[in-house]
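Okay, so here's just one chain, in structure tokens, the form predicted alone.
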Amino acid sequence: MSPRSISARALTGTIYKGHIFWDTEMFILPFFIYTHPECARAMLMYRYHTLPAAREKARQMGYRGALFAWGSTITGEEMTPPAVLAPTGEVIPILSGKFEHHIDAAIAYGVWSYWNATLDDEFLLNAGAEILIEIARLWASRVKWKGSKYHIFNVEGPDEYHEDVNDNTYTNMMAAWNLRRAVEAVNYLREFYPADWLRFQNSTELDSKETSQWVDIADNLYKDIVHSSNLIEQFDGYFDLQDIDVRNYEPRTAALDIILGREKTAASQLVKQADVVMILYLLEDELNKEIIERNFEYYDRRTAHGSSLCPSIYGLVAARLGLIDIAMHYFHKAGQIDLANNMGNASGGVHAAALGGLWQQVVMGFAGIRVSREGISLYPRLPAQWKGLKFSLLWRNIRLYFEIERDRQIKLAAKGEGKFKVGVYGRALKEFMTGQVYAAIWDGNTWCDFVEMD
């Protein structure tokens, strides 16, 4: 049997048909890493046994490498169909499968999520670096030279309200994080496996040519991080557009762009889902506080949120920043999406990567996680309404359990064998040891260090 993964609406209900998109990557696999990794694996196997699929709709499009679709479904095959019919009879276009090049930054994401979380070299080495192989290849080709920097022309960022953009920053940007990581993987291999490097090598026909290659690309990629104020510009030409607050169109019972119209819409700086904000989450540790909290109170007010994945991701921001009560507001926003059917379309299914959305803004937002190669950090903010948060997690065959009690102590306690790295996030990580328990008291200001309690 082929490897399978998990649609859009899961076995829900029948809307997008069962077709497996970016969702799957960037807001599903993160809780099966962290929870049950064997399901983790077996979802990126299937993007594995769609390689060739996705090489041939690189090459088809004039690429090299593997482009993988956009909807996907048994065989890889691009199913994204190039339009629809409104209600009105109007043809309207879909560039998708054409121009949203990012579906290759989520599985390469997903890639190294799951190999960091479980050192599994094992998938590393007959699966997971040719993927990345393969995709850093599509973005060394993909790239353009002009002036003094590598461009990406004719994209679509998640924002799907701008289509056929130029260096859209988030997809240049996890461009770049995707080709380190690939140099970052045969390099690992390379030192580690020298024997099977070398199969590898030959079965890839990678050489130290293309990998300084990609290194450059990473260096030199166009990147508006700091475009003025700290703002950073969407894509080429987005503060060009005519500004448009969204709150002044509260409250509403529509879709904006379906009150503006596609036309007004594509015009103004509108975003339909989180697109820089994206990057305030992924990419993190390549910005400073000031940068993501102006970014975030900037996009904020000109998201419509016309997406299922949006609130969680905002929600997820706005707690790491410590803004609770617009944390909350989202939280509840991603919860009702299904409950309240507060997108219209409930009855297709199950939006199962707003799920998967929900339970990163609790761990990774409310609870401050956040991963690194060295190990675990986090800095948890909880709402006044709750008084404490449990979970736990799965890091590299250890199981770390964690009790948070808001304003008083972070209590650790993991089973497995062997040590682990945990830490406050912003401090050094600390080395334990399993089967002790350990604990991070609140002192009224900040959290304290873990220490082994008596």
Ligand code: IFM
Given for the second form:
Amino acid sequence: MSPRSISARALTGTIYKGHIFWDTEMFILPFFIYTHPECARAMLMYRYHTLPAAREKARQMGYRGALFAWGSTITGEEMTPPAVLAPTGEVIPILSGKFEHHIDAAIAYGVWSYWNATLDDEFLLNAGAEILIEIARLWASRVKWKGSKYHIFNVEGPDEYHEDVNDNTYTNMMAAWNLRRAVEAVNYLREFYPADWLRFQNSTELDSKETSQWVDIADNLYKDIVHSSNLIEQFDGYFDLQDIDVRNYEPRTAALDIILGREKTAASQLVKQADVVMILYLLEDELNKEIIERNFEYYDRRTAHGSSLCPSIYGLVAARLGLIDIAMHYFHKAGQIDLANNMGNASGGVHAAALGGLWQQVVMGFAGIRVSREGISLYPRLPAQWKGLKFSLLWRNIRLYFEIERDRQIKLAAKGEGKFKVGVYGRALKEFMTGQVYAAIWDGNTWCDFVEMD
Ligand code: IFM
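Provide the structure of the form predicted together with this ligand, given the form predicted alone shown above.
Next comes the full complex, this chain leading.
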């Protein structure tokens, strides 16, 4: 049997006909990486299995490397229809299959996150590195040099209200991140698996000129991070569009693009779903707190939440910023997508990415978990209605048990063998042993370092 993954509505309904999108790696996969890594591996092996189709899609579009299908099924060929018929009889073009190249970023992110959490070198050697290299090649052939920077023209970011734009900051920043991770993976294999590396180098025809080019592109890819007053422009020309505050249309019973019409929506700054806000979450380390706060506030007022993938990410970033009322608002909104049928299409199956997003909002948002090469850090900010929060994460074969009592303490126990590094976010991580219990105390102002419990 060929490897399988999880589609947008899992096995619960017919909407999207079993197609697998970026929902899988960006929203669903993290839950499996940190709780059932063997499932996460199987999901990534599905992508590996579709590499030939992804290479073919890249070739047909004039690129190198692999461009994964936006809507993927068994073989990985592009399943996204070029157009759909609206109830009015109008033919509506669907451009995601042609322009949403950030699918590659999600897959590279998934590969890297799985490997980092498991140190499954066998996976990296036999599948993961090849995926990373092919995605790096896609970006390297996709960029164009203009002025003094590389650019990605004619692309669509997560915000599907704006198709065919230039320099979508999410795509550009994730592409740069992908290129750097591919170089790191190559260097790692060269250093620790020299014999396998030679074989691998021959089969992928990779040379050092290519990896140096990836670094150059990552360093010089255009990103409009601080346009003015700390704002990130979602894509080139976004700030020139009509400014519409979503609050002027609340409460409403239909999606904003239906109320306003496709053209008016596309000519406005309305955002369908987390795009810049996705960067505030995924690439937090590349930004400072002022930029994160400013952009969250800016895009929150312009976001229509036209996708079920959206509320949990806004809730996650709000929780990390300590905006707990806003975080709770989005937590309920995300939880009610299927329970209250608040998108009106729950009969077509559960929104699997929204469920994965909810898990991420709790763990990465309210508990404030961050993962790095070194280890795990956290900075809980629990809602006043919650007394505490308990969860466990699998980290490099060690099961970590976190028990958070709101504004009191974080208890940490670990089962398995060996040492691991954990800390309070923003401070140096400390090395701990399995079999011991540690605690970090809230001193009324901040979380203090973990110490061993008596
Ligand atoms: O992948 C998503 C996309 O981001 C928004 N429209 C629905 C797709 C499937 O859930």
